[in-house]
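Here we start with a single chain on its own, the form predicted alone, put down as structure tokens.
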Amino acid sequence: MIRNDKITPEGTGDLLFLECEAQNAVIGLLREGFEKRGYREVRTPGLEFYDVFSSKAAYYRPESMYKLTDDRGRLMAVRPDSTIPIARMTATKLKGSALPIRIYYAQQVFRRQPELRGKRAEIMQMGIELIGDAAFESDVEILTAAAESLAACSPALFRIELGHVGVFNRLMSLLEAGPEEKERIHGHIAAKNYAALSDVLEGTPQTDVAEMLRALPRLFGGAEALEEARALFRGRDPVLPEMLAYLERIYGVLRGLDLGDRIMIDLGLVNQAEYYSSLAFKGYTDFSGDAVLFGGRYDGLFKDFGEDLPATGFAVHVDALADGRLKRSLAACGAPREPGPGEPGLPPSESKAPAPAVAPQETARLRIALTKGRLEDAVVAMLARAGCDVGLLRDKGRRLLLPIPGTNMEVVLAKAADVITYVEHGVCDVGVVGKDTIAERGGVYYEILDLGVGKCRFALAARADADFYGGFGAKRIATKYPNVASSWFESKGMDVEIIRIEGSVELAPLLGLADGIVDIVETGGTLRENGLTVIEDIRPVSARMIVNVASMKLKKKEIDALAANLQEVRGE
């Protein structure tokens, strides 16, 4: 029998000397900003009955959870939240307290993440809850805290996107939808899946409806984005503009605060939109490629728990904030000067002085990963006929990572999964990777253009000879891509057994293995060939450009830009 003692689980790892300082440094100068706001420290179990998390509006999803059950059989779960745990306290420990009740917390949340994806299953989190107080000025505190939190742990470049969630649900209240269209819009506009988003519009009849939420995932940016969303918006529906109102109240008094560019809008923020009752808001830095920081809103929560109370807060990915700490300090090394009040390498007592309130500057270096083959082809060609200098693309020999001369890009080439791989762990700004690997292996990114390159489509294929709804029994498929198979026959109801195949997959049906295939077709001339035929096709495939989640937030400009460049000579 093998034996797993000497490993930790996947999503799970061992904290070393400068990895512990530098979280116990992290979490230190969180808890001093807490404190001095006169915030109170709880902890809630690692362990809750199951049934803490599974209300009616499914805040988290139970195959997210670890479950496990006690000497009675109940299930319980391992805290994958703080916030409803702390709901829970609250409305049965804390009833009847003074109100507002202000509350911080630090411990660990876990969550399953996809296999091998160098997710964290267990998170350190912090963050803070002000509960019973659903005035503006509460609102304000949050995020004056919030952005107070990043200066302190993060300075050098840091950025807050506000949001309301309630824009969203309005529209989708307005519309004449099914349940799973419903949930296939909430999907492309939280991926700022454009051209996704407006194919699934088309069919819908109420045009202003469609026409505001195709605009939705576009709506980002600075004081421009709330112009033409105010414009959007006018005339249309009475309940929209006192909801842009009350955050362009909220960015104006931030703004207000001296806290410059480093505040944003973007009303595509549509996560979690049945946690969050109205105002919603992440926090990004520089040296991660997801956000490090999550709050909002959550007046509906505590009826879960038989109470009526507003409450809004947030938490901090204290791991996220600990890695950019210590690679920060580690670049550091050798740099002949002192560092800053804040900058990493002081004790926590002594950085207490939050980063200067000056606008921060875009990062320069824009870098793309490519993938290799036809498709970096076509794209390279695409990037001359833009006008980029693409000589040493062209002329690489061996090399991988490659500038473009005269801008501030460059390309990194690698292999298609490998591609959203970089994009989604923010090595890389963008990617340009087909579609079918996207749909292949998912994954946390913005999908903002479809090239119209590489284009084919996904088929399911079987012997011509043979009849391939007949007969009763469940229908073997062969291909190598299991997860688009398995959601395609899925939706049609179908019963089927997946195997994957990694080389030629047209072989499956000839040797007797399978009674069809899923897979990539062009012309279909390998199909005929083998004596196969195109039952049906399932989804059309084509190259698309995806960015970073924090990219897209720092580097707003340089991919604007890119994404422009690329859109102009796409039919070309």
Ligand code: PRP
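Structure of the form predicted in complex with the ligand (previous: the form predicted alone):
For this one, just the chain is written down, with no partner chains and no other molecules.
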């Protein structure tokens, strides 16, 4: 029997000296800021009864929690979140206390993560909750504390984006669409997948609501995003302008606090914890490919615990900030490393002062991961049409990292699946990859442009001389795309056995390993020459521009400019 006695579970790990020191420094800075504002520390147990997290609203998907049973057979959950246990605790232990209550915490949460994606399952979080105060000022207090927290830990570069989940919820309640369509719309808005969102909305009645939803993911940036939203909502709905006015008021106050362009708006901010009810926000820093701070108002949560208390708060990922601190100090020590994407240069030494200093913003560097092979030529040609000097890209030899002279961009050549990995982790800001790989791999990033090149389609194919749908047994399907294939057959209600093949998948039916294949078909030549034929088309495929979520916030100007240039020269 293999004993796992020398390793730690995926998503967890030991912290050695430097990592502990960095975490402690971050915890110290945050604690100082929270206590100065009158917040007092609480701790909730690492194990809770599962029922705490499985209210009517079901804020956490069961599969994202670690579950176990106690000695009486009762189902327990390892804490996946601190806000819900704090609501439980406040509604019971602190019932009747003078309001508002100001609480802070520093404790781990545990969330099951998809395998091998490099995400942490054990996350050290610190956060504050302001409970029992529905006033505008309480949201300002929380947001100011959030900005101060990021400024203290990541003074060189941070951004906070504000959204209002009420806008999305209102539009969805008015949209005439089924639950499955609504779920797809949610996903496409969260991923800023404009093209796919448009496709789904095409299938719904062409109303004002559909038009507003279509525009939602593009409404992000500075004051101009608010302007556009105002114009879009005007005269179309009685409630949306009120929500927008609240957001504008908060934005105005925060801009007045000398936060410069640190504060952004994103009306397409929808993928927050489900308990947020109105204002929602996220924070981003350099050296981290994902949001490091999550917060908002959650006025409905206490009802699950028998109380009716308004509340607002946020959580910061301490380990992400500590990682950033370590990487920044390595860079400052002159380690042989150039500043990475989003790093305008070496950050000033970390100051204890929580004042949100605003560093001048230079033109940030963009690192673009480009899929090697078939797509490469088409995209290099597009860059040339967009006026880039692509000489180095055309004459690259064996080099994999190539600058585009005269620009702030450099190109990384990688395999399709790795393009997604690099973009997800934020080591590349932008990726160009086929929709086939996106559909198979999933992941968290924005998919903002269909480049109109690399066009082909997913199809089910089988031997031309066989009756694929004949007979009773479950069919065997060979494919390089097991996720795409299984979800397509599932949607048809068809039981199949999927066999994963790495390449030249056409061989599988010829050798008798499978009844059919799910693969991409471009010209159809490979199928024809091997005696196979398309049984059904599954979906079209083309190259997409994907963007790391943090880069989209930290380098919006540069990414918008690149997308606009590529849009101009895109294939048809």
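Residue numbers count along the first chain shown, from 1. A quick note: this is a predicted structure, and the numbers were derived from the prediction, not measured. Rigid core (definition): largest C-alpha set, two forms, superposition within 1.5 Å.
In this overlay on the rigid core, P509 has a C-alpha that sits 2 Å or more away from its partner position between these two forms.
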